[in-house]
Structures are given as structure tokens and as C-alpha cells.
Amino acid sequence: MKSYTNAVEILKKRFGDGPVDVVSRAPGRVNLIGEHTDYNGGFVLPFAVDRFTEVALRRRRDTRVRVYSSAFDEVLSVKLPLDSPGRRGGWPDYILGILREFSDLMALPRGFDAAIAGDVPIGAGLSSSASLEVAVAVGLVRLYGLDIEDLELVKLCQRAERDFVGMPCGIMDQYAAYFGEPGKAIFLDTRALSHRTVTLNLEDVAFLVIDSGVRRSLADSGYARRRGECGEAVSWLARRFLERRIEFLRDVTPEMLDEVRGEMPEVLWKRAAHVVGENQRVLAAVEALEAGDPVEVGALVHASHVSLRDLFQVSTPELDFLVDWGISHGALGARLVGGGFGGVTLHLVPRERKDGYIRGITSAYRRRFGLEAVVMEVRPGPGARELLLSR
């Protein structure tokens, strides 16, 4: 396990020596399979990764809040209580969203200084935003001595991003960042908000996350449009199948979609077909993992990408190239990860082929696009429960 002293050192350098009251951290996440199903009441199978956002906090005697981000070399400075804070754009909005949620729970009695550091790449599809939200929220719970149940804290973080930042996200990212366990994936039912862990019994498989270098802001991208289209699909199908009481695409069966193909607007049918098929792939992947069948897991992962590319239409030429190259050069499976429109791909690669695979794919990508594909091997890591307190 890594030694988390970076945020502490940055806090002292930026805001002066003195005691550090709380150090909190939360991981990024990779979603093995189950993309765009979380806000449709479906199933997802993410795992927390061994890359973290770390926050060091120190109490102040006044009501000033100062937060320094080492990634952006910027300071957010506000005063409590927050009076209808407006969005500022960028990373401060995630902090303001969390502060607003905490302010709704109680009158925050005093401010704090905080420093943020970490190694979750920003905007690359590993959910740096949820990692930041959960790390800050966990730190504030300890700093202010609050008693909040685990799931309620996860919901608080989701609300901060959804209602304040303006990103209509599901709950998967915050859930995985909080509840992650080493060596395990989280099989999450997003409608019931319940989960069980599934051992990632793939010892001979390397999980490679390959950053395409294509950045996107999901709040401004087609993500919100896709979510809206899913809502339209639900409304259409609910009217068409009144007796079925459809509330989410989770409630739709492949047979129902077969029945209305050609009748339902094509774009809405495609969006629904992806979500319905993806839910089935998640269930099949859980079975394959429990059976110790990496070949089947890889095939399902690749089928997910094909669906995201052709039915949900959130891929890019760069992401497709990385996936196609991988499949043709020995990957068990590969797909885009995250909302799409850029970011990263996940590759399941036999461990003995890893080094040559990395050299080959980065060279091929450079030749094709003139871009550097950054490769990160990730392992299933712990969630955000651990707090390191200074002595």
C-alpha cells in the first residue's frame, strides 16, 4: 500500500506548519462491465483501483475555507455559511457542491484549510470527480464529527455532482469509490442500491487502462443527451406496454424490443437495446468470474464495447483503434470505459504478454494518430473507509 504523505506536505507548504487533523482518501474506479446502466436502474460491475485522491484537512478558528488543488495549482477560498454559491467551472464546483450538501445537514461551525493531491488522471474515465467528492466528504465527516451512514454519504456525493455541478450522473462512481475492496469487484444493483462483492479471480490477467489522450467534459458532452434519450425510450416503452409498468430500461426485456423494432424511433431503440443487452452482459460476467473463466469475461467485455460503439454511439476513432488493435493482438477483451466521447479503454491481457503488448499498442497508436497512449496497470484496491490521522 502506498504511503500517503503528499497531501500533508502540500498543506503545510501552502498554508503553513501546524497540526493536520484529518487525512482522507478515495480511489478512482474502473467499470469492468455495465456502462450507462447505472442511471437506468440496472446492474454494474466496477472495481476501485489503486490510484487515489488524497485530502489533508486542518481546522481553522474562523469561518474561512481554503482548498488548494495541486493538480491545478489553484486555491478555492470561500466563507461559511455558503450563501447560494454559484458554479465557478472546473474543480472548485465539486468542493462547493459537497460543502453545500454538508451545509444542508448542519450549520458548519468553522472553516478549514485543505490540500488535494493524488494520482487519478483527470478527465480520463477513471472517475477523478467521484474520487475527489468522496475523499472530501469522508474527510469532512471526521473533521466535523458527523454521524452519516455509509450509503447516505454516497448519495450526498452523487447529489453534489448531479445537482450542483450539473452532471446527471448515476451513483456507480461514488459507490465504487466508497465501498471498493481489494481484489474484488462490486456487483451493484443500482435500483435497490445493494451490492455484493465478486472476487476478480483472474490472477494471470493484467488489467491495463490505456488513456487515449482525448479529453472530454461529461457535463458538456453527449452524456447528458444520452441520458435524456434513455428517458425518452422509457416513456415510449411505458406507453407501448402499459401492462408492464416500466419505470426504467431495467424493466425492458429483449423480447419487448424485438416486438417494437421498426415501430420505435430508431435512436431510442438503439439506446434501449444497448442498456438491455448490457444488463444481461453484467449478469453473465458475474457468472464467468465466479466460474474462473477469463476467456468468457473478455468476450463479454469486448461485446460491451461493440454495443457502446454501434448502439449507444459514444465511442471515438481513437477508442475504437485501441480496442480493435487489442483484440487483434491477444487481448482477452477490451472496451471503452466511462461515459465515452474520449478517455480510456480497459484491456484484459494475459500477464505474460503484457510488456510486448504495451510496446506494440503505444507504437501503433502513435503512428496512427500522432498521440501518446499512456498505459496504466491497475489493480482492485480499497475504498475510502481508511482515514490516516496525524499524531
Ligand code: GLA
The other form holds:
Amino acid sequence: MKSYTNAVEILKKRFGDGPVDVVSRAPGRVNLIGEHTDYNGGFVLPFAVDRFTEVALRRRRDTRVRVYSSAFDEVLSVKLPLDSPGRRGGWPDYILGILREFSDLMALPRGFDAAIAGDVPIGAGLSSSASLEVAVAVGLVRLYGLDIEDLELVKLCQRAERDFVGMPCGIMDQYAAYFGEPGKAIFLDTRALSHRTVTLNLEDVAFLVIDSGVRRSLADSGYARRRGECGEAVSWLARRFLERRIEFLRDVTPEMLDEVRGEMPEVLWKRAAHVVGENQRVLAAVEALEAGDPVEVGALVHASHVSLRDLFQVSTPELDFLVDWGISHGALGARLVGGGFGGVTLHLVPRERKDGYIRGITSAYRRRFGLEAVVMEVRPGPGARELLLSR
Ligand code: GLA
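Could the form predicted together with ligand GLA be shown next, to go alongside the form predicted alone?
So here's everything in the complex, that chain up top.
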């Protein structure tokens, strides 16, 4: 397989000519539906997109590790062994987090030089961070000859982000980046940690990712707060329904929520109602996809946004505007994707309307907010892999 970006050339230019040992890559992801369900034991339906982070690696004889990021034009330089490295902030933390996880599993006798390149927009909600973690991890597995199962590697990447970077994420992003398949969505049960693929039977529909351009530093603290509220909702419901063994919001039914409406603290009820409804929407979306019903898929996608806006309260005026404009101009469905508080929206648009839609939404957004909405069309692509090298 061909190298998708020019990580190999960048490595040679930066760190000198000579053979390259490994090239690996991992995609970003879009979540079709199932938002804020992955840390509640629920269902998600993401797909890997045709945009990647690629890493080229070359062994060194000494214990130095040098990693060059072309997006930031910076080099991270550390020496092995990594004794409790501190966080530095920014992209190096994802690399350090992965290296630390590898160091826990095996001795890393020698260092390496690496170059990172790619076209996943950074910090936009397409999970550039998971694509970086997974690409680096897949490369290091080969470089060091680590024997590790697929799911364990995905969990390792999640731990790197959660425990080292400090973002208390679920497992969806790393899972999708690793297991994605062309033309398919990944129907993942985050409690069982198993999935099956669902064909995205939507040939006449374009998946447009429209970036609000808003980056909220609030996102991480808001995300952690929502996680905390879901935990409180579980504790409250577990006490109220002692006989039902509620471990996750996944275990809660709509009937139980109806019963405690007005009794349960309002905010906790809303958070739980989003998660319970969203899990049902994921199941319904899988059925609609399998029945070849794009209109129903679109309606569920939009219902997800409404719930994220009103019940889970992670939307912003900019995201709402993009979604509302879409729904009133022919989108089958549209919603914010990812954690919320900024970032991107996903629009399911009949292919024949695509060009006019893009022109219309970008100019309407500019008029309303004075901001440029960047539009990307994405297609469901393959998950992580190692590329064969012709050197
Ligand atoms: C972020 C996290 C995921 C998931 C989504 C919300 O992308 O990394 O694990 O929780 O937010 O669905």
C-alpha cells in the first residue's frame, strides 16, 4: 500500500537519509450517532474517515527518542528509559503517554526517530488525538516486536489519553481509529467491548463535516463535568431502584426515567434521559441502515442533536445554527459530533444538492457570526494499519 502522506520524506529530511523501518497510519473518525454514551456502557456508531495521521519510524542505536510533528514544526526529544515523565502540554503528551504505556509492558532498549504527518484537522472533533495515538502505537508494536492483542492495544491508547494526557475519554475514538473498515460503520457495544460492522448504504448521501471554527478550552472541563453528572445519575438511580442492579446508564429504561421524573434532581434526570434515548437511537439507526432507509437515519441523527442541545446541554449557538440551517435547507439529518462545546457538525446531504448546500451554509454562517465554516466531505475508510515499505 502506498504511503498516504509524506511522513517518510519528512523523516529523511529532518533526521537524515537512510532506511525507514516502519510506517503506520490511523484515521480520524466521525460518529454517526451515539454521543456521550461510550462512558455509560452504551452503544456508538462511528466510522473511520478517509483522513489519516501517518508516522514514519527509524530505529536508533542509542536510547534517544526524537519525534518531529510536521503540523507543529516541533521536535520532541527524550531519553529512554522514561522515568515518570511530566506532561508538557500539546501534541508531545500523546506520544509520551503511548511511550509510557509501552514502557510499562516491556523494556525499550533503544530509541528511534519518527516523523508525523497527516490531514486530520487538529482539535476539531474528528479525533486527531486518537488517530495520533493509534498510529504511533501501531508503529511501535512493529518497531519493538510487542505481542499484543488488538483490543488490548486500543485500550492502551485510551489509557494514554485518559491517564497521561488527562482527558477522561471513553473508548470510541481509539476503537474506531483501529477497527474502521471502508464503507462501514462500527456498531460498538462499549460494555461488552465488541462490535460488528454495519454497511453505510447511503450512496446518494454526502457526509459533510462542517467545522464551526469554535475551539472551546471549556470542552475538556465541560466533558469531565458531564461524565461526573452521569456518574451521579447512576448512583441516584441505583439507590432508587435497588433491585435492578444499575451499574451504568445503559441499564436504565425509559419507563424508569418516567417513574422518577420530578423526583430525581432535574439536571441529573436530563443527562440520564439523553443517554437512555441516545442508546435507543443508535439501535434504531442500525436497523434503518440495514433497511436502507436514509430518511430515518437522518431523522435519528437530528434527534440526537436536539437531545445533545436540550438534555445533555453540550451545544453552542454556532453549532445549533449550522444544524438548524441544514435541516431547513434539505439535509436529511445534522448534528454536532464529538464532545461538543464547539468543533464540528455532521450533515447528511443528498448528493445532488451538495454544492449549493456548501455555498449556502458557508455564506449564511459568515453573515451570522463573521466566521468561516470549513467544509470537508468524508467517506468511511479503513482503520489503522502498517504500510509496506518500498523504502
Ligand atoms: C469524545 C471522547 C469520546 C466520546 C465523545 C462523546 O470524543 O473522546 O470517548 O465520549 O467525546 O461521545
